[in-house]
Partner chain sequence: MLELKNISYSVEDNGVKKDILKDISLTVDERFVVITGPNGSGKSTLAKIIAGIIKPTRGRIILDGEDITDLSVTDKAKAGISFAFQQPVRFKGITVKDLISLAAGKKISFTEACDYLSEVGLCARDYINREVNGSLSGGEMKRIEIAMILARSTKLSLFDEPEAGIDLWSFNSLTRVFENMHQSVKGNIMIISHQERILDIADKIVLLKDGRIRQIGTKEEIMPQILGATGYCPQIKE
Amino acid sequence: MTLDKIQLDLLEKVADLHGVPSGAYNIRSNGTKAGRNTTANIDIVTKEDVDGIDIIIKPGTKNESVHIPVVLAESGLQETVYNDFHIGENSDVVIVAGCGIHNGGDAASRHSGVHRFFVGKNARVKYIEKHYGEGDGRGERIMNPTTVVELAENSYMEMETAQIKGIDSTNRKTVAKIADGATLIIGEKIMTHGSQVAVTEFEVELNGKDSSTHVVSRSVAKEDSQQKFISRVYGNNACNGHTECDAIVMDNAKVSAIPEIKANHTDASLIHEAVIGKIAGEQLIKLMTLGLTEKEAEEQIISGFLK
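Take the sequence just shown and give its structure alone, in the form predicted on its own.
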């Protein structure tokens, strides 16, 4: 695997990689495969009909990980990639994705990733995805991730997604169907600044008895950026669902939250919450009395909020 310094820096930011990871991995750079490794329990196969891969995890696989980061360092490169994860019954794995774009030119660079997860019975998955953009060019850095989740009986999936900085436009969509006794936990963190626009949309169907979901979005909008949070949770059986949006608004930014919960069963228990506001003055004053400037105090509060 041969990557330049810019690509290696992007890998570190989006996947915490300081070199070749252990275990199974597929690293994509500028639209092509830069490196791949499989294990006895995890196979990675290139799709033949569309651009993307199939990640196949054998039943009973425990304490293994898969890294599938993407880096774009060519201005004007635009791609759509389809990755399918087939997670066998009774397995317990960690999947680390993420995309970093360095755009030093005038043309827009875009990565659209469509990830589908088919999680078998009693399986557990932790999925981590980070997005990051940088570069001194005038070209936009665009990311439009789509995640589709199907959880079988008594399975569990935890998603940690983060948009760190530097993404000019993003439209993030997650759709999930949850079977009996299965649980989906989603934690989203987003930071926007300048004139950036971020739209996130969640749609969760609680179809199974005793299924559950917990969807939380935390975001900070600075300067002239705009954010929209859309969350739909449908209780179609005896289930528990919770959706929450917490946002800090600064400068001239705008944030809107559109939660929807729908109980289609008498034993569906659903809750939605949305809190949008500025940084509390007493928080700033408290930190400034400790010797921080107002800007340093703001950064400290934001860091803690998004941690």
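Form predicted in complex with the partner chain, following the form predicted on its own:
Here we give the lone chain, stripped of any partners or molecules.
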């Protein structure tokens, strides 16, 4: 596998990888496979009908990880990729996906990833996804990830997503169906600046008895950027659902939060919280009394908030 400096840098940004990871991995670069490794318990198979892969994790697989980073360094590349994760019962795995775009040209680069997770009974998954864009070309860097989650009885999935820099436009959609006793935790972090636009949409169906979800979105919108946070949580059984949108707006940015929580069962307990506002003046002042300038104080507050 040969990757150039730009591709290696992107890999580090989106997957914290310095070179080739250990364990199972599939690296996709500029629309083609740049490397793959499978293990005794984790198989990766190229799809026949569409562009994408199947990741098959055997039941009972413990403490293994899968990395599937994507890097796009060629300006103007547009792709849609379908990746399906079949996570066996009783397994406990970490999956790291991420997409880095370097666009040094004037044509738009777009990556749309559709990730579907079929999580078996009693399995635990931690899914980490990072998005990052760079390059001084005028071409837009566009990312539209869709995540579909089906959690079987008593399974648990924690999803951490971050889009901190450089993506001009994103339309992120997460849809989940949760069975008895299963839990989905989502933590999303977004920072937008310039004229970036980010739309993020969650739809969680709590179908199972004692199913639960906690969706937390923290975001910072700077300059002329715009963000929209849409969350829908449907409680169809005795369940607990909690969504939180916590956003800092700066400059001329705009943020909207549109929640829908719907109880279709008397034992469904659903909460939505949304807080949108500028950085609290007293936070800035406290840090300034420690000797920081207003600008330094602002940076500390934002980096802590998005940590």
